[in-house]
Amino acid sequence: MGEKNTLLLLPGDGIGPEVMSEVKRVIDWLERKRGVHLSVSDDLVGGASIDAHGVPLTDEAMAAAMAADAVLLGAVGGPKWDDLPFAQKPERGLLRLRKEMALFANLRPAVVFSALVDASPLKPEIVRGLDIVIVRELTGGVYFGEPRGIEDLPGGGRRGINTQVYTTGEIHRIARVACELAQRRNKRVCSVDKANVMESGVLWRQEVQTVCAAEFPEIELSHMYADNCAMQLIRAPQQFDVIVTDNLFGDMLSDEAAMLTGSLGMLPSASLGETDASGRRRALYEPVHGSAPDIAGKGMANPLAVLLSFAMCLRYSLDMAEIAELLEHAVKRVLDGGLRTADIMQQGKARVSTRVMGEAIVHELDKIAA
């Protein structure tokens, strides 16, 4: 297939070195039966990383991740870590790579297999084909805003700052973004803000109806205020294709999104920075779930979530998107067939571990592609 692309593996901590040994095995099993040839590395991040060389991050890692075409992630953190001053903890390794790649899109998608469609706490009939992303600005708005702080007040008393803040540029790219997602979708878009108390929601509704008119006529474009949108997506969550918001709204909806499916064990994600003039884009890969200290070690841990993940990957970043349908078919013909890990289990099922899993996804390649 030509020039290899390159790919990062950073395994992490807890479950997050489990999961990635089955990516690893699909990773095997696509050079072996489809001639895809992925130039691979492996490098340490957070609690790891802190073991080995005293830092959450090196920087020789970092510059690894900068060259790579794409990045995977595992997870990262654990109570061995606790204790350490915030600055020099496992997770500041991975804001550290969201940072400095410029990762300003998070895209979460919700997807319901049918098979798991009891899992969700949802009625069956609310969650059943239920297929959307939330596309979250990931690097503006209140989390990052200034000023900031706590102040101590005269007379007595504390005040804490935060400030929402965004400017034209920075929603004009989350937008387009997320209309590009939407154009290999169903066309749809709904922006979600607080125009109706925030200035800040105002500029936001203005400047992504510009970018939507001007650019992605053919996209349709709706607005909701977030209280209503968290409110939807409970009631009626089919109505929602792609729903695109700020950083604050995006963290607690994407969330709320999540638990729609019923675990965190399945659900991906991508983070996105800019294209470049060559068309390239930084992109980092990771599983919503944490490290998962609790059941490490154990082979209990889902790896669908990562193996959906890399499936992001093939599409989004290393341009495979038959690969990445590939992958997601035989993630949901394993689940028609009735294997699950301790997170997903259900009455009736096979319970199976982390390895058994993902060799019946390999399994389930070899049928597909036979």
Contents of the next structure:
Amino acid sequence: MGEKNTLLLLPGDGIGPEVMSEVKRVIDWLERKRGVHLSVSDDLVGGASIDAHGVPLTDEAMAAAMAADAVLLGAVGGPKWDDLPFAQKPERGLLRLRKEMALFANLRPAVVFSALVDASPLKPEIVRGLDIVIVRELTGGVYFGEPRGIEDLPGGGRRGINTQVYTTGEIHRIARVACELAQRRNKRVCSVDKANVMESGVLWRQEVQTVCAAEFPEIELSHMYADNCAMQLIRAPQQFDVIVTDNLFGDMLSDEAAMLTGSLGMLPSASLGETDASGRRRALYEPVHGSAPDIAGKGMANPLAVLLSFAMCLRYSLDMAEIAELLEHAVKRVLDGGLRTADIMQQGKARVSTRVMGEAIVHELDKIAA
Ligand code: NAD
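Right, the form predicted on its own is done, so what does the form predicted in complex with nicotinamide-adenine-dinucleotide look like?
Entire complex below, previous chain first.
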């Protein structure tokens, strides 16, 4: 297996390029100060690609994404392209990446930095030190299941149909992602389903159990019903380490977990595909936030979500866990030092621009690494 170091940057639209500049600043620091060589290339996605090439993602950019060890994306979309037909919109670029890279696992960490504990809508004692990850199955379940549709009923009225469907193969691969992730963390996985009322949930529970018992005996596996999990995330979120769940429940629970932190500009994510013959897993990293047209071009965007996405990329795709930790530590120290972009501003703290926040991270890296 060769060294994993090829990274494709897709800054995209709106604040995407602004926050991605700060990732480039950190990549430059890694090269100069730590001798970490990443083979980095850039391409267009979303509205930027529509303006330059007439399509939201070119075949060349798609090929570069397939060939890279990891892809880091900023954000796509904006009012300029809102009136385009659905098939030509900037978001189609992102959808094409997800589809062709076959990204079936979505990882959304919810981490509460101690300096930002007051940003959470929950009491500080409930969320202080929170560090959990939701693993959501992304390509199966009720959003894709057949039959689906709306049909007319013979006697009048209509019927809407969607089908919740999972195969053992789909359940096994997402269970493996969750267990491998937990191995690098606190070795606990909570699998979430509705096995009390759904057959697909019964199968989900049995198959997650099978994979964990056979392949990950060191992982402590528990099971929880989705409605209870929604409550437990508010009542006592610290009980979790890794939560694994299907597409529908994951859609909701990951947004709920994100709100525990209270700050959109701080949330990273990863989407993972299958591992290929060379041991490389296709992967796309991106902040949870969008292109924020309301603040684009003003130098106000928080670059920490994309920097934390880059840290996930270093850890999970480029086998550089130590560097990832260094970067996460620098983020923590900058926040502890009182610097804030506008979205996370608090009384008594210093409000800074996107660029100054990025420079402060590099300055902190310098101090930690000295
Ligand atoms: P958004 O996430 O772009 O913005 C929501 C609010 O949060 C805005 O007030 C924005 O200023 C603020 N915000 C977001 N990120 C921030 C950051 N890093 N720093 C400071 N403040 C930040 O969501 P939206 O307004 O619903 O969507 C805007 C555009 O982005 C739309 O075109 C939408 O389709 C697109 N979008 C793209 C993605 C993506 O690329 N993955 C995700 C969501 C939305």
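Residue numbers count along the first chain shown, from 1. Rigid core (definition): largest C-alpha set, two forms, superposition within 1.5 Å. All of these numbers come straight from a predicted model, not from anything done at the bench.
Once the rigid core is used as the reference frame, the Cα position of Asp294 differs between the two forms by less than 2 Å. Comparing the forms between the two forms, the C-alpha position of Ile150 differs by 2 angstroms or more, with the core used for superposition.
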